[in-house]
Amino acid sequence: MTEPTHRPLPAGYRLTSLTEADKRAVLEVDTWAFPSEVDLDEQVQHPLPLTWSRTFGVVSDHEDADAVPFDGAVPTVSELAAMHASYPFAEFPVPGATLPVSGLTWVGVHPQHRRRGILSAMIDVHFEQARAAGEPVSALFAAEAAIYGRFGYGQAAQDLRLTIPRGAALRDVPGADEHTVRIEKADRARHGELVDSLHRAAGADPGGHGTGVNRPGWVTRESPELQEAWWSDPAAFRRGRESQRIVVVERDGEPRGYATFRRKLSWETTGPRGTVSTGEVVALDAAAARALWGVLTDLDLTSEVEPFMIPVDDVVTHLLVNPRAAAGRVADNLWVRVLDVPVALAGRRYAGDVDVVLHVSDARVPENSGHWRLRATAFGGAACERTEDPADLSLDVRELGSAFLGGVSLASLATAGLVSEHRPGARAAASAAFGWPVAPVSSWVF
């Protein structure tokens, strides 16, 4: 362990860089913060998704009460008390563009060391490091939704969880029956390039309409560590389900979509009641999506399909003849924190012309506070600069994060008293401009 730049921490604690040599200590802290049914000795055998140069710990230095003093001095011991890391997303999709984004992850504090300000100190370190790296936005998945709002993260995307009965009626789509199907064991050597290319293409143009409208939040697994960990499939983590499978649909020999899935079989007196749990369901157009869902909803010995995380506007929501039977529920997906207001706002595109002065409040990153004039043309360029002009709208950086990916409207935030309007009409115009034609989502948890 080596010492990075010092940051304010409680007495007896210090920040340290972590390396692969600290893997066991990292996993031990992680399993204290997030209890796991998988034994630590098993976990250390498998790859981690971490980029070690972006992984940091907080070490507790304390006297060893069990040690025999030497020359009157009680020896000290050091143990990992907390950690955090981030992923380098150089091409994170935002409305109409990509931006470098810091994906905050693996944030955990040992229960022995909670309520001492350690988490706050780590978040401040993360913000400073991201800004220094030229990453104007931080994004994360929140284990507990109540935690990150106080650090300025806003819920920016949702995903849909369904339970679709086997054999559910689906509407026809022209061309769906022209696809051929391959159902195989998922294997990185065989499917890695296919999955990566289809995933990127689907996020760049959801639905295959050629409009140039991308899906915000559709982040790819950019680092080799993320790729290795995503394809790792240890039995200990399957929770009684089979190894990962994949279904690939092709048209005229060209792959047009894929879905990863696992089945779990349950025998009851009425017969088999297996569950199909999907990972990613990715298609380049409606016909490919119809072909995929047709396969997933008609596997032998199964009674239901449970898509884990799909967009709230996913194709299947329109294809289901009886969507009520799918028992849909919505869950929070990405949380976004704007770290550099002018760079972030100028780096995305807008669905309408806009010229608005935003008064942004940010208690944690003072450089963001103040008045910012945002000018943009519909689906064209944008500029954002500090101004002394009076504000048209006032909001906290948390609400700016919620609206940033285009999935949460400023108008809806205003109905909750979280956005204030100072010029009539500014709220409606800005809300329309910040919106986006398709819902933001990440198809995997990072």
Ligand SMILES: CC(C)(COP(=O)(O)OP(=O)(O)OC[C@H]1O[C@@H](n2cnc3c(N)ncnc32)[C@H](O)[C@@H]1OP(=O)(O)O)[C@@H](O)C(=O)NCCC(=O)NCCS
Given for the second form:
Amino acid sequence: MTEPTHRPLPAGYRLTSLTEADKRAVLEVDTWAFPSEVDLDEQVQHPLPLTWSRTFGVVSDHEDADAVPFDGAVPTVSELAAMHASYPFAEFPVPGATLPVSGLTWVGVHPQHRRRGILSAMIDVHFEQARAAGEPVSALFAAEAAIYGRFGYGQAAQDLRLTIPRGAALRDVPGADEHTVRIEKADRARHGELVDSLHRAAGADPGGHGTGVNRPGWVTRESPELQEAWWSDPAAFRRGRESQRIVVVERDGEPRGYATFRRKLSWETTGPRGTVSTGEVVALDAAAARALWGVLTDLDLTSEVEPFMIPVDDVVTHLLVNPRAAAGRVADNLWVRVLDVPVALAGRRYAGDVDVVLHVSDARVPENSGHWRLRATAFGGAACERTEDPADLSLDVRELGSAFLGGVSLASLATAGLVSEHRPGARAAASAAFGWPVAPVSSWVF
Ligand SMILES: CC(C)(COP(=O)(O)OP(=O)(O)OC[C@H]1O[C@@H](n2cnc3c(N)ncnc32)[C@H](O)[C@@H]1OP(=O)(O)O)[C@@H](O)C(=O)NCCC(=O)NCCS
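Please give the other form, namely the form predicted in complex with the ligand, since only the form predicted alone has been shown so far.
Every chain and every other molecule in the complex is listed next, the one we just looked at coming first.
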């Protein structure tokens, strides 16, 4: 463990860099924070998704209660009390563009050390590191949704979790039945490149219209460690389900979409009632999506398919003949924290012309506070600079994070009293510009 520079932690704790040699200690603190049914001895055998140079621990140095004092001194012991890490997303999709984003992850504090300000200190470290690395935005998935708002993260994307009955009727899409279907065991050597290229292409151009309207938040597994961990499929973590499967649909010999899934069988007196849990359902156009959903909703011995984390505007929501038959729930997906207002705001595209002065408040990153003039043309360039001009709208950086991916409207935040308008018309114009035609989502949890 080597010592980086660090911000104040509560007394008795210090920040440290972690390396591969700390893998067991990392898993130990992680399983204290996130209880797991899988033994540590099993867990250490599998790859971790962490980028070690971006992985940090908080060590507690304390007197060893069991030790016999030597020369009047009580020996101290050092234990890992907490950790956090981030993923380097160099090409994180934001509306109409990509930006370097730091993906905050593996945040955990041992229950023995909680509620003493360790997370608060780690967040400051994370913000400082991301800004120093030129990452104007931090994004995360929250284990508990009440944690991160206080730090300026806004809920920026939602996803849909559905239960679709087997055999649910789907509207026809021309060309769907021209696909051939391969159903195979998911295997990185065989499917790795296919999955990566289809995932990127589907995010860059949902529906295959060639319009440059991308899907914000559709982040790819950019690091080798993320790739390795995503494809690793240890039996101990499957909770009774089969190993990862993949269905690939091809047209004219070219892959046009894939879905990962696992089935779990249940034999009941009325017959088999298996469940299909999908991972990612990714298609280049509507016909390929229709072909994939046709396969997933008609697997033998199953009675329902449970897509996990699909976009709220997913193709299947429009293709279901009887959408009411598919029970659903909307959940929070990505949380976004703007760390560098001018770089972040100039780094995305806007769906309408806009010229607005935003008064941003930010209790944690004072550099963000103040008046910012944003000028942009619809689907064109954008510029953002500090100004002394009077504000048209006031909002906290948390609300800016919510609106940043285009999935939460400034007008709806204003309705909740979270955005104030000082110039009539500014709210409607800024809302239209900050919105985006395609709903933001990440297809996998990081
Ligand atoms: C969530 C967790 C990281 C918090 O760490 P911590 O060191 O106890 O947090 P802090 O003492 O710095 O608390 C900072 C503030 O957040 C609040 N907070 C912390 N955890 C919270 C939670 N789960 N829900 C709501 N508020 C929470 C604290 O009350 C405190 O509020 P205050 O500033 O108004 O006093 C820790 O409890 C943990 O590891 N939990 C289990 C794993 C987990 O959920 N990790 C997050 C992964 S995304």
